[in-house]
Every structure is written in C-alpha cells, then in structure tokens.
Amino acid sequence: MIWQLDIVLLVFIVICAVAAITVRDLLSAVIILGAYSFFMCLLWTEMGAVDVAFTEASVGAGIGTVLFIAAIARTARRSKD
C-alpha cells in the first residue's frame, strides 16, 4: 500500500462528506455522494479489497446515484430556498 495515496484519498473522502452535508441543493448533494462512493471505491481497490470496491462502484456510485437523481426529478419543490 502507498500511504501517501491513502492520505490523499481520505482527504477527498472527508471533503466530499462535509460538502454533502453542508450543500443546500439536493441534486448537488447526490452528485457529491456519488463522488464520495467513487473515492471509497478507489480506496478499497488500493487496499486490495477488489470485490468490495466493485460492489461500492456498482451500487454506491452507480445505481444509488441514478435512483436518487430519479427520485429528485419526480419530486416538486414547495419553496425557492
């Protein structure tokens, strides 16, 4: 394992987590969470857990993001915050 790469990936993961919590737009939050899942996939791959990384990429970054975007597209906003 390359510890410098681990540190960089962990920093990106924390940035994505904080950004997803603080952003006010739902679509932006979903896209940031997709990036979070992608960085987690890279971290799992770098740690040698390829099966977990594949599951994270397909479910977390792939299907989960698409389903969240579809759910947001079907909802209507009540206010213009």
Second form
Amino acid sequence: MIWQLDIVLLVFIVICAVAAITVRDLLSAVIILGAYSFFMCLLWTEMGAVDVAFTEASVGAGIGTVLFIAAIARTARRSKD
Amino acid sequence: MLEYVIAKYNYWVYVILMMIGLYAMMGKRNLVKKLIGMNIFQTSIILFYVSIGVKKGGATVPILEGHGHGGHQAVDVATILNPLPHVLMLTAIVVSIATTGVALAALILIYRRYGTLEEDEIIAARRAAAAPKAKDQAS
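Compare with the form predicted alone: the form predicted in complex with its partner chain:
Next comes the full complex, this chain leading.
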C-alpha cells in the first residue's frame, strides 16, 4: 500500500462523486459515475483486494454503465438539478 | 490526536463519500440522480470494508504457494491481507448491480406513466389526478 498513490486516487474519487451529482446532463453524469467506478477499482487493486477490483471493473463499471445508458436512452436526458 | 486523524484517511474519505451519496438521495429531485447517489453510497461502504482488511508492514495478496503438495507449512498471518472483508464485498457488488437494474426498470415504468423523471412534477401530477375524486366524495 503506497500512501501517496492512495491519496491521489481518493482525491480523484471525491471529485468524480461530486461531479456526478452536480452535472445537469444525465448522460454525462452516468459516464462520470463509470469513471468513479474505475478509480475505485484502481484503489482496491492498490489496497490488495484484486478480486473485488476486477468484479467492480466488470460488473460495477461495465454492466452498471450499460444499464444506466439503456435506461436514459428510453427516458429523458435532461435534469433540472 | 492529529496523527490518529491523519492515519485513518481512508475512513474519512469513506464518510465524505457516504454523505455525498446521502445528500444526492435526499436533496436531488431527479430520480436518476437519486440512483447515482445510491450507487455512490454503496461503493463507499465497500471502500470501508476493504479498508478494514489492509495491514501495515508489507502484507500482500493472500495467494499461498507450496500448499497441498508435500505437507502443510504454517501460514504467517502478518504477511497476508485479511481476505474475509473482500469475500463479503464480492456479494455486495453483485447485490448493488441487481438493485440498480430493478430500480432502472421501475424508473422506465414511471417515465411511461407520468412522462417525467422529476420528483416534484410526479407529485404534482398525482395530486392533480387525486383532487377531482376528493371533490366528488366531499359533495
């Protein structure tokens, strides 16, 4: 566990989380959420949890983003807040 | 005291992410934003559990070599990470993607019925639909 890399990744994660809930375009918000998931998975690899990391990369970031994009394609893309 | 606070920075970020997710679930009006907040909340809890399993002093991934062939050696627990929280969180990731899928399906049904995903507009539409009925019952 390298603490410098850890802190850089944690800062990126918090930035991505704040950006995902403030962006008004829902498609952009979902893509930022995917980036958040990949940063999270990098953090877990760095912390030694490799099994959790590749499950999150395939299931959380992959399938989750696809499901969100499919739902947004069938509904509205704009958000008021 | 300050050293104690700084040494636990993973837990502080976990609390910050949890509060961001909670705010998105309670404060945002768009239903997709609420769902994104729920995702952030769940991953923050997974971050907390994975942080529990980390050990200081060069502990690595629990892959044991030389076991099963030619007798058993004792495992030095200080050299491997604690794998129990990792295994618990594998289940949590799969459960979180299942809840997201069900929530998105419900969200598509809500959009087909009301034509919007904003919470206040849905509540206004429901009130407008319920008001004539209440007037009929009163008279």
